[in-house]
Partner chain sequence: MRINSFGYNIKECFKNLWRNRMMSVASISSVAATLVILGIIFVLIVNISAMTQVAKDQFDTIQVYLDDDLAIDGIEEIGTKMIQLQGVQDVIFEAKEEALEKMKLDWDQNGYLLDGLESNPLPNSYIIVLDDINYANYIVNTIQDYDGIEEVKYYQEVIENIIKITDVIRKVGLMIMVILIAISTFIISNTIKIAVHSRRREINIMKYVGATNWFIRGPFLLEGVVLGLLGAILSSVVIYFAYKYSYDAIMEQFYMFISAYLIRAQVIIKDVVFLFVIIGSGIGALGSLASLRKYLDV
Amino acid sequence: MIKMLNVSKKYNNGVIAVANMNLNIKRGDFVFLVGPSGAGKSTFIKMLLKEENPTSGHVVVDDLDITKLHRRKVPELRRKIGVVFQDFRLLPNKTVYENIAFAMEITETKPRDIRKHVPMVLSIVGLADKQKMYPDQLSGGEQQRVSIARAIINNPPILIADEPTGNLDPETSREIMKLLLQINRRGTTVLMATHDKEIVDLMKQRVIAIEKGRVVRDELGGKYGYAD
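For the sequence I just pasted, show me its structure by itself in the form predicted alone.
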């Protein structure tokens, strides 16, 4: 589902963010991406989303080599990838229902399909009774659930979660992880970048550790392994 083939990324200021990276994430995997700040995790994610291009090597997403992908094809690529952020990024002037529906509207989904699928996804994330509320009326955990619902509403084969528990208390974090695991079991490939040692150690999933732009550890049932 995701391949990095001899991928390097050097920025104009001389910083080498990724150095000769090779890895393979299979369809249906649940993978934690860990490492100290500045290790290259953000650049890794940006290359998958075509926000950054590698200096050399090939990035493959769902059997498509996106390294030389034309700009007009980028929206099509991003429809294959749902993204969940630490800061939720919900639209404050839209209700829960409208936030999720908006993700379907921009892909020109028919209104009747939106009316059918939004309630279904809200039920999956446990917010069926919150659809008329606004983001500022929700707890942090509920806002993150809306963010996850929005990310999966178009059934992307890949879900990238960038520090999704970073602003949440431990109990709420565990609830969010249960939800991500549930989504993974439905067939979605999940890649989660995190500094949350407790979550990584608890989940016992595949762990890919990056340091100075290089993969230094790739293990099943892995642990976080960093002091921070």
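Remember, predicted model here, so these are calculated numbers, not experimental data. Numbering follows the first chain given and starts at 1. Superpose the two forms; the largest set of C-alphas matching within 1.5 Å is the rigid core. First, how it differs from the form predicted together with the partner chain.
Under a division of the chain into two rigid parts between the two forms, the C-alpha atoms of Phe44 and Val84 are best fitted by different superpositions and thus lie in separate parts. Rotation of the smaller rigid segment with respect to the larger between the two forms, from C-alpha superposition: 22°.
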Given for the second form:
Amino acid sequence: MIKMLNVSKKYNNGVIAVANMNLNIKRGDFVFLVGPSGAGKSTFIKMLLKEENPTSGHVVVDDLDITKLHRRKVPELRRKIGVVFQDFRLLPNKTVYENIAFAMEITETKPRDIRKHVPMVLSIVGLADKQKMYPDQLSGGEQQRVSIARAIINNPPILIADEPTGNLDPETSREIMKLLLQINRRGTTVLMATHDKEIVDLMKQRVIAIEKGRVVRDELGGKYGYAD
Amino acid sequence: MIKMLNVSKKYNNGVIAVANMNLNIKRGDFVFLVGPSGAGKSTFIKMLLKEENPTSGHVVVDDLDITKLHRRKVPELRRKIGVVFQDFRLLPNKTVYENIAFAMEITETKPRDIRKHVPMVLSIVGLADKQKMYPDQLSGGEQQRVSIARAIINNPPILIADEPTGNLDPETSREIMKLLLQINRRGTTVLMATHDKEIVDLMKQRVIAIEKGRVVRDELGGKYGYAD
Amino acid sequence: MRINSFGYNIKECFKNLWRNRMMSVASISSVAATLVILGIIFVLIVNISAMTQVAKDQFDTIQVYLDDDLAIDGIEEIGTKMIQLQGVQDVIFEAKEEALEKMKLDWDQNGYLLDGLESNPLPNSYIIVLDDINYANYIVNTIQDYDGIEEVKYYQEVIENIIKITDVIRKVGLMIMVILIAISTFIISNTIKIAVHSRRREINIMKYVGATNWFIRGPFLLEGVVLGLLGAILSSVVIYFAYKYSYDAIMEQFYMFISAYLIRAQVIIKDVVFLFVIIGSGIGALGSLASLRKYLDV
Amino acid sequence: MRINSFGYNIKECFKNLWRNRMMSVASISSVAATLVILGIIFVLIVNISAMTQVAKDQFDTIQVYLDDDLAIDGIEEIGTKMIQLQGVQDVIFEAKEEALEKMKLDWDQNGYLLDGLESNPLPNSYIIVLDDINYANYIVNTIQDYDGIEEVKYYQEVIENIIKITDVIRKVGLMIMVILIAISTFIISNTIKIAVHSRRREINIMKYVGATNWFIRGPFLLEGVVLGLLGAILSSVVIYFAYKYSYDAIMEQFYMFISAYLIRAQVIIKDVVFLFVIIGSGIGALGSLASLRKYLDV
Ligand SMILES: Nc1ncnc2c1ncn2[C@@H]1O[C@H](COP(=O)(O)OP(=O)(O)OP(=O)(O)O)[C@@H](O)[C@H]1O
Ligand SMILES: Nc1ncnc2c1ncn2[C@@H]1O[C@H](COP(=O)(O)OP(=O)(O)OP(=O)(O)O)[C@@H](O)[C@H]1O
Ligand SMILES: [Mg+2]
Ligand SMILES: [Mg+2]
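Structure of the form predicted together with the partner chain, given the form predicted alone:
Full assembly next; the chain just shown is listed first.
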């Protein structure tokens, strides 16, 4: 589903965020991406979304080499991938309901379906009573859950979550993880960047560890592995 | 140092974020504020900064009832409190260096002192090589550390950190905690809202647990206490 | 890649206008203010043009003096020839006796001087009323070649000066209008550019969650048009009432004079509305699209 | 609460202008564009005023016809009395023979008619050149009461009309200028308002970390002034060269005509720069302060 072939990314200011990375994530995988702050996890994710382009190498998503993808095909790519952004990226002028509905509107879902699905996914993430609020009226954790709800509403074949539990208490985190696992069981490829040692150790899934832009470990049923 | 007397906060949209809270945090204390997402931790912190005003009750900071504080005295209050915001709140048009220097410029520190202190604090949080970058060129954890550096640079009598390790790996988190403890030992009152069970359990400090705006537990040398 | 439905665009457009209402009000009023300036100048230029046109019309005659020994048929023949010339509207015959009477009247208090004349020294003449002043030279030249013509006289200098002034006014007026339209366009599109800039994050986020460019543009485009239209309507109303009020005031104070040549508010407002709606909505739309480009490329 | 140092403000101001350069360029050019409009109208109005003033001056004479039987001393006495009247600039004597000569010249081709006259029917006269046209009525009334005056004549109607037109032009011109200045002020402050709005988050953050209002205002205030000044300079340059070019072009094409009364670019530019600098920087500063208020209150 996701392939990285000799991918490197050097930002304009000279920082090498990803260095010669090779990876293969298969359809239906559940993968944790771990590594210290600034290791290149978010950069890796941004390249999958074509938010950043690799300096060299090829990124393949769903059998498509997106390195040379035409600008007009980018929205199509992004609709295949549900993303929980590290900084949430909620639309500040839209309510919680509208933020999630927006993700469906862009795929031209029928208004009836939107009205049915949005409240459903909101109650899954425990925000049924917050749907009329604007992002700046929510707590950090609540914003994060809106971002999660938006990422999963379209049932995308790939789900990427960048630090989706950073602002959540352990209990809510565990519920979100249950949800992700459930989504993964239905066939969705899940990639999650995280610092949450406890969760990683508990879930026993494939763990890819990155350090200074390089894959330093890649094991099935792995542990968070740092600071042990 | 910080006193809450029958404080309640009801937002305009009807949400009661803090309900009849009574608290007393003494000078030199190290306090963890825990509780599920949306419990009212950030609202509590916002009231200490007069970012939000309580609907009823009194908030006392440094023997000053800030509930009736004149608008023009607010900056003075805020300079007494170093804050790591949950959403970082870095100035987007300033570099890392300038963001931290700004906190010193507002207190009219001499340029010489600024040039001496900023690199020092940057190397403490491990960002010595990022000082010329803008916030949007940093990883999540790096932004968080800039926010921490800015909060501590003026050596404020009170240090408040809202989820300061949410985007940091366990190792960096532990270093930040060591730093906070060290600052606390020098006499600074530290208040930290967090979801990081491991850290709370390890540090054995006073823990105040909030749920639905109410203090449900307040114990010295406490544990995170949820999901056990 | 189907474009999103019209209903969605309308809904989003008005929601956004309302939620960014401070910005909307600022943009609309800037557009309106710019157009009001344009309107004031437009009204002035149109009126000045109309007035010089009137002034020009008052000198649009050519006097043709006939030989004293020309017979009646000869006189009539010349008359029929002249009426067929291009640019001639009317030809009026003035007998020598009439001419003397007129001269006496003209001379007013000194008219008695003419009573001392032994014979009438004035010739018969034709007065040619012109259709279009620009044919004056051609007509004069043609007529001069006819037989039986003593002299052809017309207020060449006055007319030429008036033509020149009118020309200057028309050219300067047109130039100013073009410059003003360009500047208005610029100010309006700048206003929209800055307004869009303050929503760059919003646009980026939409792109990141997979919206196509046209999906994002739709509501912004409509917003630009609505902003422009509201600005145009607002400024049209201002111009209409301001002009009507000024018109009435001038009419009252100076009825006998310039006022007769002022264009009525009802007439002028049509052009103003037309101009404003095109500029306002056109630039609103284009401005939105142009400003978006920068932020859509992520 | 000491205000932060001037050096800090300057540094921050230019840093911000540069980092928000897209916004700075948009704001400056909007300010400049608005001022260019203002400048065009200002130049037009000043020139039209000057021209009507010139036209007025050409009719500022009163003709005083004297009794035919008045002796030389009487004539001189009247002359000295008249020169002392308020509003009189000069008094010129025109003997009856001069008058007839002039008339013949005036009548041109028909001048030969006057050769048939037995005696000179024209009177001696004084021509009074006025200092100030508004004294005309008072002077005419006073002189009419003198002995030995046959008739006092002046172009009352023409003069009154000219006074009225000048008045209308002055009033309309002034009104338009005031309206335009108001509108320019509005557009400029709107532009700055929108620009500040897009940095509201930045302002909020500064407040949250303990900056005082004046600390935050300083650089913004200076930014507003600099934006306004740059806009003013830019537009002054545009107006200067555009006017100079137009002036030269008109001079070349119509030298004998209106051009003589046009005001030279060097003269007009001083007023323009003065006006622009005040409006630009003043509104820039006030606009910044006013727009900040909303966001400082956190
Ligand atoms: N836009 C950018 N321009 C320049 N450098 C950047 C940019 N974005 C990220 N970087 C740098 O690239 C490196 C990797 O950043 P990245 O965001 O991928 O880290 P990360 O693994 O997600 O870290 P974290 O866990 O703190 O979020 C960092 O050193 C960062 O400073
Ligand atoms: N500006 C606001 N307007 C309305 N409601 C708000 C506002 N800010 C917060 N709330 C609500 O108040 C409650 C408490 O929010 P607060 O941010 O204090 O939670 P928190 O304890 O910090 O949660 P988290 O751990 O998720 O950050 C939440 O239900 C939130 O939706
Ligand atoms: Mg990251
Ligand atoms: Mg919070």
